[in-house]
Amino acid sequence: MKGAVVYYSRYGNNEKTAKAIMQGLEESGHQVDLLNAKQSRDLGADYEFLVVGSPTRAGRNSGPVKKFIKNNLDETWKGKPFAAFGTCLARACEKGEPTAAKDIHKELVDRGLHAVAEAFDNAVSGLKGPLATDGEENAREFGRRVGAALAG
């Protein structure tokens, strides 16, 4: 299947997460484009699935990702598979607090897309990071799980 990993990153941690997820999807046999939400273009009918991510800001996803969703995910996306991811402070991830990934997940379900995985939160140690030691491998594994769900 052909899909897109769309992300926004302020300090680079969410970009690293997006790239690792893309690697996991490619390892699963999918064709994937990496798109920055701030520079995104019309998705058209080229993509069969979507993976969207944002850093957490006050328990929500970022403005560029909200704008991407609003401007690009029309009725033609209903029923298509998706997965959501994001970065959050380690303590917020551990406590199950609201995160960007959960916010994106809910928004895409509300728009009629089909979730193939639970929202993935990747921990950062401070506001600007870095990612947790195993953060990139956890993201690759998430990509593999999403890839397997898409193939199944």
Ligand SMILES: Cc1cc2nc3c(=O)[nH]c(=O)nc-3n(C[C@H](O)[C@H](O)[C@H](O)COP(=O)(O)O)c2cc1C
Second form
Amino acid sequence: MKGAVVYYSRYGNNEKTAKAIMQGLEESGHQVDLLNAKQSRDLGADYEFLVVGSPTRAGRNSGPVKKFIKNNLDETWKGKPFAAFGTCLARACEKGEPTAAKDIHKELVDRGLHAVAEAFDNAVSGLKGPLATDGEENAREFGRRVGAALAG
Ligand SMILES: Cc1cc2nc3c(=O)[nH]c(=O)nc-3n(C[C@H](O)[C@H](O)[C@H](O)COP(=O)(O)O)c2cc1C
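Taking the form predicted on its own as the starting point, write out the structure of the form predicted together with the ligand.
Next comes the full complex, this chain leading.
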């Protein structure tokens, strides 16, 4: 299937996560474009699935990704498959506190899109990172899992 991984990143950690997820999706045979929410205004009509992610800001999604969703995910996206991801401080990820990934997941379900995976929280050790040692491998694995769910 053809899809897009949409992300925003201030310090680079969510971008690394997005790229690793893209690799996992490609390993599963999907064709994927990587889109920075801050630079991408128009999603276009030819994507069959979306994977959307953001750094956590006060337990929520970030401004650029909120704006991207508002501008692009109209009625035509109802029923289409998606998965959500994001980065959060290790303690927040681990304690089940609110995160960007969970916020995006809920918003896209509310908009009628179809979730093919649980929200994926990738931990950073401080505001600017870095990702946990296994963070990129966990993101690739998430990409492979989403890829398999899309195929099945
Ligand atoms: C203004 C601000 C608010 C933040 N609030 C949270 C928060 O509520 N929960 C959390 O887990 N991380 C929070 N963080 C830390 C981010 O999770 C972290 O900076 C981000 O995941 C790093 O991703 P990036 O390198 O892609 O920007 C906050 C960071 C900033 C700058």
